[in-house]
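Shown here is one chain on its own, the form predicted alone, set out as structure tokens.
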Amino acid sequence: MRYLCLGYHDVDASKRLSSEEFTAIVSHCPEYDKELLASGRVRIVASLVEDEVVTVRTRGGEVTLTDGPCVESKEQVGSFFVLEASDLNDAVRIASRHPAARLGEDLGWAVEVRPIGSMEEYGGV
């Protein structure tokens, strides 16, 4: 079964870094990106770029387009990796041992682990 991990953060506690601080954390993050890619259990692995966020949702018939990230939250999304695992305990067990979800406490790291659902229950692909 797929996975999708998604890699949170807290924007302002990131901000509060200087830029060799904020290198020094995240410089663990590739290693272990090659790791699970490596390993064939990964099929995609990325960081996202906050500055360039739209949303787009329908109001009052009119599709409507607001910049910035839909969720009012001091939590963002900064990456996320599908990954394949037998279930949910072990694909809990692979997106724990990622420096998100062991590293930057005080940066409000974490990841959160949702299985992908197949679009052929609803009659697509």
The other form holds:
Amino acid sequence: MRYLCLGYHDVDASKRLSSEEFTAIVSHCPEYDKELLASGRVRIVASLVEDEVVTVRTRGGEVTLTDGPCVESKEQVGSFFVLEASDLNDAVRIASRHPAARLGEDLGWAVEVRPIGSMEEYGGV
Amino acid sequence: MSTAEQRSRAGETDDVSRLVESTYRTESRRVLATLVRLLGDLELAEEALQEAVRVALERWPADGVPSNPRSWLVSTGRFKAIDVLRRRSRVDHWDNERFEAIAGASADDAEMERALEHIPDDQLRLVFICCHPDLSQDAQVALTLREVCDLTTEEIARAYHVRASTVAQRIVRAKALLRRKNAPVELPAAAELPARLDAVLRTVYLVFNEGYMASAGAAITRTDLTGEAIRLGRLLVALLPDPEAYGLLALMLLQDSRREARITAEGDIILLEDQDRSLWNREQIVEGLALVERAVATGTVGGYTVQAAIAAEHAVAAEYSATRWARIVSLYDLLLRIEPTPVVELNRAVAVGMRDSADDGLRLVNEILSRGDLAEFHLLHAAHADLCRRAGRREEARVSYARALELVGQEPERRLLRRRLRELA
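Next, give the form predicted together with its partner chain, keeping in mind that what was shown is the form predicted alone.
Time for the whole complex; same chain goes first.
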């Protein structure tokens, strides 16, 4: 089974940190990201640029853009990874070791684990 | 390289990955059980097993399959766990302590050999860990199915008609509790095992019952669960020859032997009296009867053994009218002494209704009803209705079938009750 793991954080809480503090806590992530990739069980791991989110919709046949994420919430997705796990608890176990689930208690850090129904990958021509 | 050569290489790789897969299927639970003991932590053992399997998939195609794959997986898993802990010890104090304990212990070849001698004990202990007395029954069942039977969280959720996240939560909480209790480290000593066997047997029987008589949903049986329960029962008998372990396995086999005869092609229930007994599984019956004898021969007779002896009475009756109801009533008398519960009392009342008359059975069922026991149990009202019907009290029968119909949760039973009501109209 494949699972999409979304790393959430509280945007306001993050803004209250100095940039040094923010960099210090986020610096824990790359090491585990590397570990995940080395384990062969993670296909992709990514962090997101959040200030430039736009949402695209078609309304009345017209494509419209709105600033910001599709769902307005104080918790926003800051990173994601796709992992291969034997079942939901296996996925939870792997996700729970990620700094996004293990650290940042005051910053609203959390990992949402979503089973992937179907996934196509570009295999090259 | 010719196309033929390429194909043969590809074929070899396929063979190796098939071999890894089949090795995983046959060995993974044994390897996990031993890793749990060596590492003292369920989750770390799972991770170690996963890592070892991944390395096997990488290395075996090139290096060949090791002569003792089980020992290879255990020792690779152990090294992988040390790797994991070395990384984590930089972060977590807890892991640091564990790392010292595990990495500090020497693991030469001789020690690995000794470690593998304990596999049957390890497996048994894993069952006991999963049925730790401080865990809720739901958690015991979920953990046993996942860790011992290797069902996935999603499969367990489907089998019990609950959300996968519910099962996942149960398992996460159960593991946290086991870790707090240090359960995998402080395994019950051999002398304590029989005392904790009750919880294990109950868990296995719960799994069986949910498979044999699904409490809710469209189908009456879920053979995946009955199959797992019987497999667990066999494991228990092999590992811990306790009379009640024999009794439980016998009971499950004797009940399951009627599987083909108890449902129509449309999924309707066929009652014992109407079953085609030639469809009963003779192999399971023979095995079940022998196990009952073995259990009885030990001289200590428990609840599962008595229930198995009752099932055995049905199994040996050539036809329904040949059932020895007097013996069944005496067995229920015995069971009532071991387990004085209203459910046993109800079953005994039904048997009395067969041995003597419907009115005699009815009198006993009315006693249970008047006490208010099992008021919400649909089978009490259904039994009352059946006895009233046989005693010619049609109106009372109708009321009780209607009450049973309100309480029933399972579709085939609902159809049976509706059919009875129609017959009375």
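C-alpha atoms forming the largest set that superposes within 1.5 Å between two forms make up the rigid core. Residue numbers count along the first chain shown, from 1. Not measured: the values here are computed from a predicted model.
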Practice prompt. Examine G61 after superposing the rigid core and state whether its CA is displaced by 2 Å or more between these two forms.
Written response: yes
